[in-house]
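A lone chain, given as structure tokens: the form predicted on its own.
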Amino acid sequence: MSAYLLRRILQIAPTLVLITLLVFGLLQVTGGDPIAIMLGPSATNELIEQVRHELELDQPAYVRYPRWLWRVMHGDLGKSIRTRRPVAHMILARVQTTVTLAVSATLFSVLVGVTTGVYAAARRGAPASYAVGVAAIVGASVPNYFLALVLMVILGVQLRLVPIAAFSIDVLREPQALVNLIMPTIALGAGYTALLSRITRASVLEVLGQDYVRSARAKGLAELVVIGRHVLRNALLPVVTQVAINAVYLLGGSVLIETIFALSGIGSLLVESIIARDLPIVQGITLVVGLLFILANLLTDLLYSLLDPRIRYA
């Protein structure tokens, strides 16, 4: 397990620098003048010229790339063309925001997805279960920003049970905003939610199935005692590597859902540095988000040996 651990670690880094030249030649392929937007429509050609020599902007792609490279490596993400701030600060600013609302979504998905799944699965034929199975497929065609746009209609402007527009989520500072996040968590989790519920179903049916399994129910153990000892166990496995990736695509994956209840989230910031061609902003963002894709794989091959010590790494 040490030296597998090892590898997946040295493997991080060749990884990352992969995902930053792809980000960076897709960046330069693109239209528009980062330093023309800034500045705006009034302003004239030296000046432009003078701002693009000063943020080395005139130089080739072949030599900004290793130099922001290089800078990344000493933990400098760079600066904002727009702003000037560091770009480290600019994420950090963000990122709990983002943070918290892919951590809640997360475990509204795995608490509703897994408990429904199983349930559909041990009901299996009984109407709940078909009843189940439709929502699934109901939660998984429905796009996030539209049911963040229904809720907002049906909770907020109709009954008035939250306030439509979030602004902040910070529960740790502010206990009473976790309000706010009921309908962006349902809005971002419900396609995931629907998802794990479906994986977690057909997990459990296969498992149900087995010979180990008819023994203990052959001992006369409850049904709850089989479910929750011999059958979930081992039916988390595909389940555990869904929820992993789902965390990850939560985290990247809130831009429209952070823009819909005006969250300052990353999500939001990569829109703006996007459009305003930011890209130190747009690079760090891709940066941070990909480490965190690779550490979610890691911890899930780790989670792997400890559900299932049959499974070893050599």
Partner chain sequence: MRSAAASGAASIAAVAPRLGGSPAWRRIGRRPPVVAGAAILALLLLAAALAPLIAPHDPIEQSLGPGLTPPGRAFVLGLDSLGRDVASRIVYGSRISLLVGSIAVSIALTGGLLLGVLSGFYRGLADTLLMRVTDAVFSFPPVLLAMALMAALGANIRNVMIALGIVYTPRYIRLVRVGVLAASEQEYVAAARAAGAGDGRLLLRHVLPNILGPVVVQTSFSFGEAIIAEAALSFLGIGTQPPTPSWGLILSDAREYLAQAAWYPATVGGVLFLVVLAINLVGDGLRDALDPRSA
The other form holds:
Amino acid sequence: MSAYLLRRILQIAPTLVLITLLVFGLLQVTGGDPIAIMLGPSATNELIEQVRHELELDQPAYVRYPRWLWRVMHGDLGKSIRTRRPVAHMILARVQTTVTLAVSATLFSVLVGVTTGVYAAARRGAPASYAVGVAAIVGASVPNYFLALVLMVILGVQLRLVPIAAFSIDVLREPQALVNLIMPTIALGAGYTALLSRITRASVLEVLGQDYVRSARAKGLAELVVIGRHVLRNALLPVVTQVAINAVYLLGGSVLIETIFALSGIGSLLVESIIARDLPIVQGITLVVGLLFILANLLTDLLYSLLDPRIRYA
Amino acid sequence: MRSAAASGAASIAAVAPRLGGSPAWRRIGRRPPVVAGAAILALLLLAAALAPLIAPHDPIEQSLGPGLTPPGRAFVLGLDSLGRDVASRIVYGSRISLLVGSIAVSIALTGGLLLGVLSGFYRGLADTLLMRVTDAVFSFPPVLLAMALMAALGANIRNVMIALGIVYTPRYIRLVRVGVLAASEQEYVAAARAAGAGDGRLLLRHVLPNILGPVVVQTSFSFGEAIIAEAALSFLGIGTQPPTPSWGLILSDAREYLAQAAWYPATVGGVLFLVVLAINLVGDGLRDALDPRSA
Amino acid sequence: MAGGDTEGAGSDRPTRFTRRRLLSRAARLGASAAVLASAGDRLGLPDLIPQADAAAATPKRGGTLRFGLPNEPLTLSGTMTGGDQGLGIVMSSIYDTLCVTDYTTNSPKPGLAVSWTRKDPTTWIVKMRQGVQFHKNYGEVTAEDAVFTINTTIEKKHTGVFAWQSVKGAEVMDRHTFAIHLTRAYQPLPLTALGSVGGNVISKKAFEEMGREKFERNPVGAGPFEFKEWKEGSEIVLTRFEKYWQKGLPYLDRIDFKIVKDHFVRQNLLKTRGLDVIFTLQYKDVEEMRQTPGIAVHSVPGQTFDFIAFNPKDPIVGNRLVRRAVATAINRNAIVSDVYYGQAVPTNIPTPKGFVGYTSKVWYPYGGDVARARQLLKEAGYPNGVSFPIIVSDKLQLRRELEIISGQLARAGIKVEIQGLDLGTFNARFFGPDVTKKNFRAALRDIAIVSPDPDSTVYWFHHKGTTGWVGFESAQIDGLLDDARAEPSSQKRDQLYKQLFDVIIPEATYIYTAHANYISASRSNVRNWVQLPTSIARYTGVWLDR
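In place of the form predicted on its own, output the structure of the form predicted in complex with the partner chain.
And the full complex, kicking off with our chain again.
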């Protein structure tokens, strides 16, 4: 196992380097000058050049990139061009919001998606099962930003059931902030919930058709017991194993959701930084997202080996 | 099966497409939701093709009447804030969406086929390198990557298509590569090769038919995703530029009037939703038919 | 509703500004008699204690004001600008400035400085108020702190502050007196520099103790509120400064600046009582907000302008007649009514009403003249029309303005391709790698005027060598700008700027379209909230009626 882990970690490094290289290259092509953007219209050329020199931006990219990489290897993500604050601080201040949102949306999706999926499979043919199917395909087809707006207008402005802007979703420190999470969670999680529901349904149906399930039924076991004991464990394998990776993918959707619900997470920070060409932040976030993804991947593999006795890593 | 979108990639394992044999098509035809989806898509295609004929007004002509005139007899879907006919804008917008969807997917498909075949057939350093790049791209949420690309390329509709094309390419690379690898291991391929069949012939006769199913399924989902992504980018102001009547732009304008004229965002959002729904329905149908082992 | 409504808040409440107007008129008389302003006591500071609610009951102490900001400040250091709106509106509660701008007369009033004298064209002597305390027991505000603030501001490393560009340095004379040395005569110094960033006196001791980086996040000033907490990305908390030099002020215990970037959310938070005051409102929503019970909208003509800039080296728009055709074809009244919903003033010049140099002269009719524009185009050698791209940032109302302009120009045979860019790309192309390498043919953008002096509206656009300059070379323009800047007499300056407009407006290298209003909205229990024509705010007089 540990040898496998080590191998995986060794594989991670080049991928991460490649990610940052891609982003670095990308932002070179943009041509946007972060300093001119930061200093605004009244800056003199002299001043712009001076700041550029200070921030080492007058060096060519092939000099700056290795330098940056070297510092990162020593734990220094550099400083933001715009705020001149350490990138690590800026990301740390916001990562909790984004992770909370992603975790919450994932929990919601798993809970709702798996339940409805199992239900739809167990009651195959019933009207309720059909409704779940419809809801699932509808959920998968609504753009999340549109859903967010609809939710906000109906739940927040018209009915005033939930606050329309979250500000804080630090539910660990302020349990009452939980209510703030409702709308962003639904908006972000809807698509994934739908997907999970459909995967679960299909997966359960497939397992239900297997011989051992038929024999369990033949033994006269109650349907619930059959599903609980024999079906779920096997059917949910593909579901469970994808959870961590999908949580990371939710970061993408969270860009729009964070903006709409006035949440300050790394998604909105990234958008701002792309617009301001604040390269150190963009790279820092890329690195963090990349790392999260790779960790999620690793976690998935481990989960898989735990849940599926057929797979063992040497 | 990394996300809803990339899910097609997981279906690579399915090796038995029955495209030629036609039971696939018959199975699709028997499912009403799929038929409904196909009907909506057909309608969309028709609208796009005949836009100048069926649109009641010029989509960018302003001040046809007072801003935000609700739907009524004169203007079926009302007027937007600048007094432009919403119905005409949506009809013309269908052209943009279809264009973006098809070009983006074509770019991804072409790139994916070329690179995937290169990678799968010839292996070696190129393969390793390519797979690393593919991994790198995969480990970044597609929307964010598209945004970064848009920042690099500059915001206009052509670049939206290029950016989305690039973002979707790795999916096809993987799909094709695995298909090629799987086929190469088949005995009959080895036999064919031994019999002196060239690479091109192998590709056409043995590899492509095997991966056609998953590729078709992936294409349908990527197409829907591209339409949503174009709308999202335009919604953020870094996609298609006004006054082009892109659905994303219309929606982002409509959003401003949620309080004053809820019918406006509801109409545009509804159309966008309906089309994506239709694509997903058809995609599901295709997957069930061509790729029965994946959900 | 276009014309009349632009009087906005003023005409809504005819009685409210009366006392303030009287005070400021008196002040204006004093100010014009001598450059040296008289020592101000509390009553002589109309803008430090806004009197918008003169009829209201006695102010109540206490309470927390929840203020919705559209942007997060990049820094609160008081010595650097980031161009963000959130900046001024937060900083003005933490720092008091040397001079305080009276926006009814657009003239400087005593703040932490009690008097300022121009000793010779390049030397000014400033005398400071005594006994003013810094926050957090950092001691008395002295000339040393003011000099330190100024010298830190002009240190090239971290400022792009335009107003300070003619300042060479400051020097302490005694505990409460200092001198400012200029590189060349710069008459608007008290108004533009002493009243804005750099005029915010920061505590030298605190700055040196903490270092710049820490200070930017833990500011120490002498304003009515002291800094408490900055939750990155979400809020900035300030509390009442008990030792504020104006006894009894401020009324509020605390201000929470909440960062809510999305205007839709911001406006709805105000409606659902999640916020008490929001700054910037979408123009289209002003009317709806006015109708909402429990909400007051404050809309005042802004010190800002929208304009189209042309690249004079371009083969098509480099042609003066083409530019004039564009300027003539634009219907500014339609922009005011359709983009700003009446919350703006149409204009031909960058300088708003009430500024020195303002003229109501009309070069291009506000309603547009399509026939004349076609004629100009024909004279330019394009009888069949022209076509060129215009770039614009992603600012909502500018996009809308450009859409409307493109419709107007199309009628005159000018086909415009709209190129919407994100702000980063836009600025990069607009400013270019340096002032001689702009990468655009035409651009629509807006500019907030830092301080109410004509110099801030024209100098850096028209003077060769500044970043805003698009490359239209003219010794005559540069000469007029330099002369107007140095001229001590307001009357002569007024004439110089009018002469300048007679040169630059017909050239149409920049086409000015409108001055947009600054708008805020408040819950009705918020008293004495005054929207200034700029993006700063004053909180000393604000109180909550609970």
